[in-house]
Structure formats: C-alpha cells, structure tokens
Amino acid sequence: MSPIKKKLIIGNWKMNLTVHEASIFVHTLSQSIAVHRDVEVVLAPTLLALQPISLQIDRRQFKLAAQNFYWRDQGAFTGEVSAAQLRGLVEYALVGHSERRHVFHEHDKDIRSKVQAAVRNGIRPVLCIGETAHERSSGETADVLHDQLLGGLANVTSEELGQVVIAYEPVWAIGTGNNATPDDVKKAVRAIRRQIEHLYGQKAANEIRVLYGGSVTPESAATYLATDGIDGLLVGGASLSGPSFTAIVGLAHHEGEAA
C-alpha cells in the first residue's frame, strides 16, 4: 500500500501580529483545525514569534516555517539570523519569495545560497518562483520559471532534492485579487516539472511537491487544490483569518480524501 501523499498548506503571516497576538491566534487555530493524516499544516509567523510559538504548538497539528534567514551559518552579520540558529524551531523556510526578490532585491546567487543553507541544516526550503505582470504579458513565463529554478537549485544534488518544495507564486496575483486561472497554474506547473525532469529525471519531477500561492481564498482554494500537479497552497492574507485558514485546511483534507 503506497503512503498517503499529504497536501501541504503553508500560512505566511508576513509582517503581521505581535508576539502576544500570534500566540492568541495560534490558540484559536488549534481549537478549529483538526489533525488530518492527509494534510500537513505549516505556520510562518514573524521571527520574534517563532520561539514562543514553537513551545505552544502540538507538532502533530502544526509545523513551523521561517519567512527568511541568512545563508551563512554564523559570523559578523549584525541583525541576521541563520538557518543553523533556526534548527529545532522550524521544519520549513521560505526562500525567494517575491517580496524578498522585488522589495529587498535578492538575486539568484542569494537564493541558491539560502536553499543550500537550509538543506545542510535539515530545514526544508520552499523555493518560491513566479513571473511579474510584465513578464507574463511578454510571454516570458516559462523562461522566468526556468531561470529561477536553475538559479535556486544550482547547488542541490539529486539526493537533496527530496527536501525541497517548489511554490509557484505569480507576482501579478499576490495580494492583488487577480486570480490565476486553473489553466494558468496547470501550464506553469507543467513547465516546472518539465524543468525538474531535465535537471534531475522523471522520478524527481513526479515526486517533488509543488504548491500554488497568490491571492488564495476559501473560495478559490478548492479549484487550485484540484488542479493537476498541485500538492498544496502557500496562503498569504487568508492565513491571518482563523475561519478562512481553517476552511482552506478543510478543503485540502476533502481533496486528499477524494484523491
């Protein structure tokens, strides 16, 4: 009997909620989100809240993710936190999120170094890739995904790839309310898996987990979860609403049951 392939739902809280508010919110979520064998629920609070929340959660119910970290393990880097320091606190870490790329101007060399740092410290990197509105209108989506995958995975071996998660998040759909259609997502995921196959082989392309992120709501989640090749969701704004996030996790469970 083959093992259950869990849907992965990650809630990215971004720069929201104080430590106290985050603790209260986690308590609320713990009362409303059931533990499902077919769904893995991951919370990505701000760095300040990670440590207290790590002591509060039931790890069977929630895992934690870092929103960001520096690629060196230690040293004279004032204000930074390393993947080595996050070991034991988080199971996942976001890398290459569009806001890191476009607001903080992180380049492929930074992103591939972070992917490598996460892997060597036993943390699963969630490599975020996606095109801007201009790149999309210019017909460059496949090229952008190719380049960002190649750049982000440059230092990852075939043996390490199983630790990596890919999140397709079209920049034009993040926080804009402009939802990508199932056809948009299907084409992008096909391009992602084709590139993984080229780099690592067919088995790796089939097995790697690919998420969708970009204005995900309870109303749109079921459609994305049912899209061929999608293994879960990276949820932004809706993850800050208890009822909305609970509903999305519930939809992932129902989709898993139907699979």
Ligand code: PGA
Second form
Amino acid sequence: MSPIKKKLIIGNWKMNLTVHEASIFVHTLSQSIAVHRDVEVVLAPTLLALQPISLQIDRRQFKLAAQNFYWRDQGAFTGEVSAAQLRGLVEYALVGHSERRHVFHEHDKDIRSKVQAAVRNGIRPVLCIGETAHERSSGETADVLHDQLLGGLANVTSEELGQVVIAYEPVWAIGTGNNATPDDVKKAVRAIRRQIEHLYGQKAANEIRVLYGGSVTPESAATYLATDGIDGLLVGGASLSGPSFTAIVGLAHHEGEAA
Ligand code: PGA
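Having seen the form predicted on its own, please provide the structure of the form predicted together with the named molecule.
Shown next: the complete complex, the earlier chain at its head.
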C-alpha cells in the first residue's frame, strides 16, 4: 500500500536511571543491538542524560528523543527546557504522552504549541494520543482520537506533517500489562489514517508513521508490528531491559524482512 518505511522503535525510559546508569545501559545496548537498515532505534532517556549519551552513541545505531520540553524557545521560564535548546541534540521529542496529559494536566493547546515548537526547531514530534479506560467503555475511542489529533495538529501544514509521527497509546494499556488487541489497534490506526486523509489527503495518510504503545513486550511486539498500518512501537517498561529491548528491535528487523 504505502512505500516501504523503516520500522521505528522508541524506548521511553521515563524517570528512570541516573546519568551514570543510563550511560552504562547505552553501552550494553550498543553491544547487543545490531544496526539494521530497515529499523530506526530511538532512545528517550532522562533529559539530563541526553548530552552525555549524544557523545557516546553511533547515530547509525541510535537516535535520541526528548521525553518533554516547553514550547517557548527561550525566556523567563524557570526550570524548563526548550525545543530550541534541544535542537541538534535530539531527532525526536514525545509530545502529549498520557503521563504529561494526566499527571501534569497538559491540554491540547499546550500539546499543539509543543508540536509546532518541535517542528520549528527541526525536531520530529511524536504526538501521543489515546483513550482512557472510561472513554473506551463509553464507546468514545474514535471521538477522543479525533479530538486529540485535531487538537495536536492544528496549524501544522501539509509540508510540516512529514516531520510528525503519531503514537496510538491507549491510556489503559500503558504500564498496566493490559495489551490492546490487534483488532483494537487496527481500528484505531484506521481511524487515525482516515482523519489524516480528511485533513491532509491520501498521500499524507499513507505516508505518516503511526506507532503503537502500551505494555509492549517481546511476546506481544511481533503481533503489533505485523498489524496493518503500524510502523513501529513506543516501548516503556520493556525498553529498560536490555534483552527485552534488543529482542523487540530484532523482531522489527524480521518484520521488515518479511514485508
Ligand atoms: P509501557 O509504556 O510500555 O510501560 O506500557 C509505554 C509508554 O508509556 O509509552
């Protein structure tokens, strides 16, 4: 259907590992994860570790992502880090992760400003969207995805959309061990691509990369990777285990070979 895309595997370490531990972990991963032309591996360590890790990695093997940033480029915003400051250091940045939305009360307006700030600074935003358990049981999944997409992408031009990655992360599946079924994922991805088509046209809908995230393990990864319309995975817990993350990257490579 679409041209062959590399699988994108992002490891979100969240607020885990000290700078020293992160550096040791990257070293371990660099020994176990092979460079595959059909897989892009991205690490999202704590903000503090980005600089030292950027000096440690081979960018053909790993790229970096920020877990968060503030949308203004500079100014009196004590404690914040901007996309302008991350420019050149990271290739990607997560935006609208459910923990940002629910623990830190980020709204679509903040998220949209962050998407724009990332794009403005040459960083690819990974816009995370997904419904809560309650929204799911009330049959609101499609509406939630619609609103979060519309909210996050407002003001993004067709040209800028090429920078954007969408991650479908049902909130009830994050860190819970409750996997979404392939059918859930297929439906959600179809809804996402349909809306992108509506907003930006069919070519954009085919080309945009859509990831799945939520309790991905080496056991469940292959099924998601083989799901129509899924271009990769956003991995939390399992990305903190060297063997698990290595196995997931290996599965993405095999899936690429099979495609
Ligand atoms: P999880 O996290 O894999 O631990 O569920 C995914 C995420 O938060 O992106």
